[in-house]
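Starting off, we have a lone chain in the form predicted on its own, written out as structure tokens.
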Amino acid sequence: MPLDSHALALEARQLFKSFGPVKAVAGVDLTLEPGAALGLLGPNGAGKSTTLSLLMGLRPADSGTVQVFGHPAGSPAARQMIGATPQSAGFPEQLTPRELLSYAAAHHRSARQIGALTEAFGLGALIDRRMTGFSGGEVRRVALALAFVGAPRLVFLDEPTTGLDSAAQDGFHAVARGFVAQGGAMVLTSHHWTEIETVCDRIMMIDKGERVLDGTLETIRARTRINRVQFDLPDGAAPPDWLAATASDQGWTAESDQSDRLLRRLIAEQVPFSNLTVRPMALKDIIARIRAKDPS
């Protein structure tokens, strides 16, 4: 099925969900275009769950609504065009990913071909196996495997790198980009924040049920701009007091939101620095900082 690039991926508008007393989910708010990949951040009990079972209509909102290419989140349609690997998964041990994939596969008028899947998800050796004794990151291989095997339009990854080792991580970074770049729209959920930053190209942080941030990864940036200076220092040698450096295992570090001016007073002043390096601020770092200036 062509993707439509004029419709919205994914639309929700004022999602509530309660359990009891507790709000889990407040008024969300949500749009998604193809092509693009939402990071959901938030802590644990955030309601971040609670959202993705939202927008995948696995639950019902007590208000609001959720559109998926137009049709509403959890109707056949919107079904047919999404795919999802949840936190955890559990397989029949005695069954093969072949087996496996096959039978999803064949619940999907679109499907991509297995061989496919094999190669992009690492299961050249596995594929016949039965799963009795798989590892945890096989388990996860597979699963991402199943989030594609419908050649969805949107895609759910719930934590999708858990227990992958670095090779299946960078594997998997380069099929979601691959996917997102030919137009597939993707909501991901991760505690990885450099995952967050190769994958995502926007984020949306939730915290007590509330969207409380909400912009590209180039907006949030371009909110702090704050890079992050280390320097080596000499034995016994101290940074000047106006530097407020800190020091550490890595030596000393400074931030400053003008360090080509810092770099020139250190030279001017002949502090005795080796080994200086200038990096932007880590995302998770900036998104702490806006959030410590802007709690709502």
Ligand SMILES: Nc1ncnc2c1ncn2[C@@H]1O[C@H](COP(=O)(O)OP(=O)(O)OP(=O)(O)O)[C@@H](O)[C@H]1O
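Could the form predicted together with the ligand be given as well, to go with the form predicted on its own?
If you are looking for partners or other molecules, they are not here, because only the chain is given.
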């Protein structure tokens, strides 16, 4: 079997990286198939950007191995297959985005059309302007286009939508989903839960360089099937004690893994609720609950 048809887009084993006394990455294992998007989560300083730099082969790990479609990370063959947007990008200001993208495209055997990228990332009015004076969000859009210009099969995106307005975020999410739907593999870091839920099918949470939670969104959600029931009550009315509801600016809130039964009982007891909503618990809260139960 030729190496290029390797089944795994990414295979990392026991990665370690320290900076002096700081253990930035401490024993990360990770595999990713083509057509899958992995969200790397964790607090500031958890080791996400360092993990990405090891996976991309930008810096050597202290120990451990990384293979990209069967090629060692950092090798010319691996580099041909990847695209990346770093957490912060500084580009030569005397260049235009078109020049920068063309320059990057020239380093790849196959490349995307600059026109398609211009459209995908809303660069129309900017593509032939020197980057002097580009706003933060404009630089970010160029950086995102850069990740895709080499027709990569695997992209690494470090906080891709930081500083983007909501239309540009939506545009990026559409591009990201399309890329994965066509068989691309993606690793992205983000502090935005809705972004993770929109783009990723798998997440890995790290803290102090260690993996603390890993799985598909589906299996993680299935671990805690809790709905959040919210409603208003007339002034002076209190919810029944059995509901264990709490008051907030949004009215009364109760949580239950049997919300249908809860609603039937509220109606049977003629509790005078209004504006009632039932929503699945947010992913962020599900993860907080799983970690509180099993902090390892």
